[in-house]
Every structure is written in C-alpha cells, then in structure tokens.
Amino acid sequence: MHFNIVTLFPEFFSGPLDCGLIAKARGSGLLSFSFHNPRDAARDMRRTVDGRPYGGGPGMIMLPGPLGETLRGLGFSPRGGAVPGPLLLLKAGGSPFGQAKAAALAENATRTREPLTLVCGRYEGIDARIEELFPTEAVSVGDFVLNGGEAAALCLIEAVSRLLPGFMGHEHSVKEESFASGKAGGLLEYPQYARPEVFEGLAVPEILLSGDHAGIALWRRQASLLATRQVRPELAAAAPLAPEDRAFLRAVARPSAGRNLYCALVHYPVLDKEENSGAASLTNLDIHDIARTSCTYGLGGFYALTPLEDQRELLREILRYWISGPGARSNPDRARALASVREGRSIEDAAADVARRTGTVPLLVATSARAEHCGLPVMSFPELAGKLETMPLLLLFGTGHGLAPRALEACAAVAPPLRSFGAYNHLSVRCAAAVIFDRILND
C-alpha cells in the first residue's frame, strides 16, 4: 500500500515510520511512503505558503494555489476530475475517523491498489476552496486541536497499515481488539494478563489460570462489557449485543444515575397566554406519560403541584383507579408508573419532601422555552448530570405558558432551552420532560 503524504514538515515522518513494525513492512514492500511538499509548488522567492485570512481574525491559512498545485501533481483533478485514490485531510473539523474507516481503506487498497492521500493541515487551516474543488473527505482523529496535521496522520497511517494482510504476526488478534468489529462485537478488549502470577500482591483472575477456555471466553467477554458500559457507553449501547450478555448487565446493574433526580410538574404559580400569573388545570395525559417516563429513567420521584384542592382530588381520583382500581387489573405497568406520583401544594412542598427522603436539601432548577429571559444561570445538561453525583436535584416544568417570575425566584438555575428546528416551538410538557430527562441521564 502506497501512502501519499502532503506536508510542510516531511521530516516529521523520519522517525515514526522508521522503526517497529511498520519499518518492517516498508522493508519487505508492504508499505510505501512518498511526501509532497507545497513549498515546492509556490512561484514566489520565499516560497510562501500561507496568508491572512478575509474578514480578519488571528492567524494564518494555508493557500490553496501551492496545495492545489500539489494535488494536481498527484493526479487530482478539481471539478470531478480524476480521483487517482482517496484523499484525506486531516482537519479537527472532520469527520471521527474510526476503525470501521479505517478498515474499509485498508480493504480499498488491497483492492484496487489505489494509493491514500493525506494532506496534513497546518496554521489555522487550509482555504475552505481547497475543498470544494478536490474530493477531499475531512477526518479528524479526536475532539482536540494539534499544531497540525502530521501527527493525526500518523495515527491514521498505523490504524490502516496494521489491518493489512501480512502486516501482523497473528491475524486473528486484529479481530479481538478494541473497536474490532469481529469476536469482540466493537466492544472495548477486556484486560490482559502475563508472568508473575502475583504482582505487588495482585493476582491474576484465577479463571485464566484454570484452562477452562469456555470459562475464559465468557470471563473475557463479560469483562469486555464491564469495560466499554463504563468507559465508552455509547460503543455498548450500539453494540449488538445476545440476550445472555444483556442479562449479564441487568445482574450486574450499576444503581440508576436518575435515583437522585426529581422532577415536579408545577401548576401554580404559572403564566397564561396574556403572560398574568396564575393557577392552570391538571391534565390526565401529562400526568401519565410524565410518570411513566420518570419510571423509565429511573427518576427519584416526580411530584404534581396544585394548591387547588379540587385539583389534587382529581389527581388523587386518577390514582385511585391506576393504582388500586380497575386501571391496576388491567394495566399493571401503567398502574407500577403511577404509583411513583407524589401530590403536594407548592414547589416548597416538594423540596421539602426531597430533602426529607434524601437528607439533603436539592437544587431546584427551572425548564423553560426562554432560558435566556429567566434572568438565571444556564446549566448545562453534562453540568446537571455532574451535579446528580453529590446532591438531589428537582427539576420544575410549567404548565400553562410557562413557570411565573414567582417560581423561578425559588431556583438556583435553569436547564437549556430545547433548540427549534424551525418556526414552531411548542412542545408539550410531556414531550419536553421526556427530552430533557434523556439529556441529562442518556449513556
């Protein structure tokens, strides 16, 4: 496999690729290098490669005539011209570049034999036309900004070279590592093991020592599972997963990061549409479908608030028949959900209630459509979640047209706004609730 390297810095690579196993595959053919400096394409005295960029700002950019002069001389073509093989511009804007890319590059050049172009930006970036004249694809290799491009490039050449056949000595332990999509199921590789048997007074997990390689194959696939819900959830959560592997997760079941949030649906003191404050009616389907997703999320509570008396009958009527009526006969998980509904007459209440359950006093936090006139703090969701971990927290939605000024004086901050994709912004309490819940305690 031929790589391409487009960079100021060529001597940046002498190094990296002149030892271990890639050195190794160089010297038997496998890997091919060659570099392409932009300076040599510049028709100035001082060979300049960069400018200011328009409308100002700091820094320079790399221009696109000496960068564009090279990709010609690799045999790109702009305008949907020839594409001699993939071009790549390691940018921190890109695309994640991951194993799957990685892998379906290393197949496309044991393939086609097409070459991989890098080009290595450097600066503050190259000249976005650049882009739209070549068919460049942008990757990035971490939520992290380098000096410039040489480094992420070697990272993407080794995550390729060593997927090709006859880079690796045991071909079939690419297919058992972290991200691999084979054995492991992308999931993150579960711990090794080597001589002595104890070390500074650890042992290694007596399963391995047993010769038992069903036993250890289980050990090491529910090791893998432990690791990634715990470091990379997101890779668990996509991973496809066999029912004895999610029954290993629900035994092992780390306690709900929901147990120390509370959520309140406030019906008192709210706005109307004239924006008066004032008192709204309860509604069957909030109370409903709030409590079933509470339940969901693993909530610590959720408390309906009304100083209405006849309203807090009417919620105490709808219990009765979810609860211990015919509604519990029928519907025994609406009738599990409902039960975690919690009536009170002020916000005052249900702080007080949280704090008397939990031993410490929560921090309330308003929702609102217009965070930004609630004349509080915005909280952000990864914010709120931190905050689970040290203290109870009570989440207030409105009713109506959203909480009063009344309401919000009681609270230390506000949740964002849920972000409209257009116009129309008038989600429904419910809704809203069940999106929020799902950004503050999502995996």
The other form holds:
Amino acid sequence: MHFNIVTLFPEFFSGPLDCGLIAKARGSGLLSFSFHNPRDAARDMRRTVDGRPYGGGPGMIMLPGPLGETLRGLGFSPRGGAVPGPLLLLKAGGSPFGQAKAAALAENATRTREPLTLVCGRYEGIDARIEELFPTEAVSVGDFVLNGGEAAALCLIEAVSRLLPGFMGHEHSVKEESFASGKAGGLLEYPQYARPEVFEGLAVPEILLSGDHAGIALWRRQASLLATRQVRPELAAAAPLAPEDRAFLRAVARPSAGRNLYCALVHYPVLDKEENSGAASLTNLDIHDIARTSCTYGLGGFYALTPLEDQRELLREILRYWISGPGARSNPDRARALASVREGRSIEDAAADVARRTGTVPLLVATSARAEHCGLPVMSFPELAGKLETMPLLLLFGTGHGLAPRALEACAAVAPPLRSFGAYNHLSVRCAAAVIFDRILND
Ligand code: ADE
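For the form predicted together with adenine instead of the form predicted alone, what are the coordinates?
Full complex below, order starting with the chain above.
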C-alpha cells in the first residue's frame, strides 16, 4: 500500500515510520511512503505557503495555490476530474476517524492498489476552496486540537497499515481487538493475563486456567460486554449484539442498574408560569403513574417531595386508600405500585434516604425541557446508564414549570431534554419520567 503524504514538515515522519512493524513492512515492500511539500510548489522567491485570513482573525491559513499544485502533481484534477485514490484531509473539524474507516481504507488499498493521499493541515487550517475543488474527505482523530495534521496522519497510517493482510504475524489477533469488526464486533477488549498466576495476591480468573475453550470464549465475550457497557456505553448501545448477549446484559447488568436508579417528584422549589420559585400542588395522576412506571422499570424507589404538611397528608390519604383501603381490594396491582412511594420533605431528605439504603451518596441528576440552559453538564442517556453500574442515581423531576434554580444547584448533571417533533412541547411530568426511564434502562 502506498501513502502520499502532503506536509510542510516531512521530517516529522522520520522515526515513527522507521521502527517496529511499519519499518518491517516497508522492508518487505508491503508499505511505501512518499512526501510532497507544498513549499516546493510555491512560486514566489520566499516560497510562501501561508497567508492572512480574509475577514481577519488570528493565525495564518495555508494558501490554495501551492497545495492545489501539489495535488495536481499527484494526479488529482479539480472539479470532478481524475481521482487516483482516496484523498483525506486531517483537521480537527473533520468527521471522526474510527476503526470502520480504517478497515474500509485498508480493504480499498488491498483490492484496488490505489494510493492513499493524506493532506496534513497546518496553521489555522487550509483555504476552504481546496475542499470544494478536490474530492477531499476531512477526518479528525479526536476531539482535541493538534498543531497540525501530521501526528493525526501517523495515527491513521498505523491504524490502516496493521489491517493489511501480512502486516501482523497472527491475523486473528487483529480480529479480537477492541473495535475490530470481527468477533469482538464494536466492543472493547476483554482483560488479558500472563505469567505469574498470582501477582501481588491477585489470581488470574480460574476459567482461563481451565482449558475449557468454550467456557473461556463465553467468559471473554461477557467481560467485553460488561467493560464496554461501563466504559463506553454509547458503543455498547450501537454494537450488533446477539440475542444471547442481550439476555446476558439483561440478566446481569440491567436489574442492578434499575435498582440503582431512584427518582423524586419535586413540588418545591419549582417554577410557576411567571418563573417565580415556589411550591406546586401534588396531583393524584402523577403519583399513580410515576409509581406504576417505577415499579415496571424496577427502580430502587420513587420519592414524592413537598415541605407542605397538608400536601404530605393528602399524599398519605391517597396511599392509604390504594394500599390498605378500598382501592387495594379492587386493584392489588395498583396497591403494589403505590406501596413503593416514599414521602419526603426535600431533595436532601430523598438523597439521604438513598445514601442510607445503598451505602453510597447518589449522583443527583436534574431533568429539564431546557437542559442546555440550566447551567449543568448534560449527561447522555448511555452515560447515565453507565453511571448506574457503579453508583445510585437520583433523578429529579420538577412539577409546575420545572425545577427552580435552587433545586438545580443541588445537581451534578442534567439529563438530555426530550425533544418535540414540532412547535408543541408540553409533556406531563409523568410522561417525561416514563420516557427518561426507558431511555436510561432500555436494551
Ligand atoms: N489537526 C489538528 N487537530 C487535529 C485532529 N484532532 N485530528 C486531525 N487533524 C488535526
């Protein structure tokens, strides 16, 4: 496979491309590299390659002239002309480069023998017309800013090269790694152990010493599933899982996840229509429906919170009617749901009760239709699910027009807002609770 590297700093690459498996692959002819410096295509005496951005702003921009000339020299024609192979531009604003893209590039090079051309941006970026004229695909290697695309190009070269047939000693070792599209299929790697059997008092898991190959494969698969769900929940959510994987996650991880999730319906301090902070009245419907949903999703508990004594008395009356009064006789299922409701005065009361029951202070997470504006970090649903693996989480739902700033101050994060599909966005709090439980706990 041949890489054309367009860079103002070809010397950046000596060293990384001269050692280890890459050097070996160059020696055997599997890999080759050529370097193309836009400075060589600059026409003026000073060989200028950068200029100030039109419209002002900091830093310099790579000029389109020398860069375009370099690409023409590599066989690319502007405006839909000749394309000798894929042309990637490395820049922080590109689309995320991942294992699937690396595999596609390695497969294309193996099948077509086309070279892969990498353009390393420098300064504040390149003149935007280059991307308009040439068939470039902009990629980024992560959500951070480098001095230029060279270090990113090295990551990409290594990720692609190691997928070429013949690059690694054992093909199967590539397949089983994290993110590979083979057996591990979009999951993180399982933990590995080597000599000695006991290190600093820690023994290697027994199954790995058993010689039971099917048992070992199952243990590894399940370890991958759990590691991915804990560390990268968004990957676990997107991975193509077999029915037995899903059954395993349901059986092992989900019940405990559900048990670690608590919710509180907050009646004070909440906002009214005019955005004033105060107390809202308890409603029969919310208590019934959130209790039923909490029970259905196996939550650790549901707190109905109000500091007003008459409102708490109303709550007790509702609960008495349905748990031990006439309601219980006609509807025992409802009695079971309402028996799970816990009364409390404040958010602090509910958090203290969760801490007492679980031995761990819960992570307080707000919910809001205007999550982006409430000054708290927004935690994605897979992230919230991941947190549940290690700590209890207390989700706060505001009645009235939502949680007041003083309630938000108690929280570490806010769940993503539920979006409407049109201009109307007025879910009842009990409906929002159901959707949010499902987004956190679903398969
Ligand atoms: N150039 C600067 N930052 C980069 C990044 N994160 N990925 C690719 N190219 C870059």
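By rigid core we mean the largest C-alpha set that fits within 1.5 Å across both forms. Because the structure is predicted, anything quoted here is derived from the model rather than measured. Residue numbers count along the first chain shown, from 1.
Remark: with the core as the superposition reference, the CA shift of residue 27 between the two forms stays below 2 Å. Superposed on the core, the two forms differ at residue 436: its CA moves 2 Å or more between the two forms.
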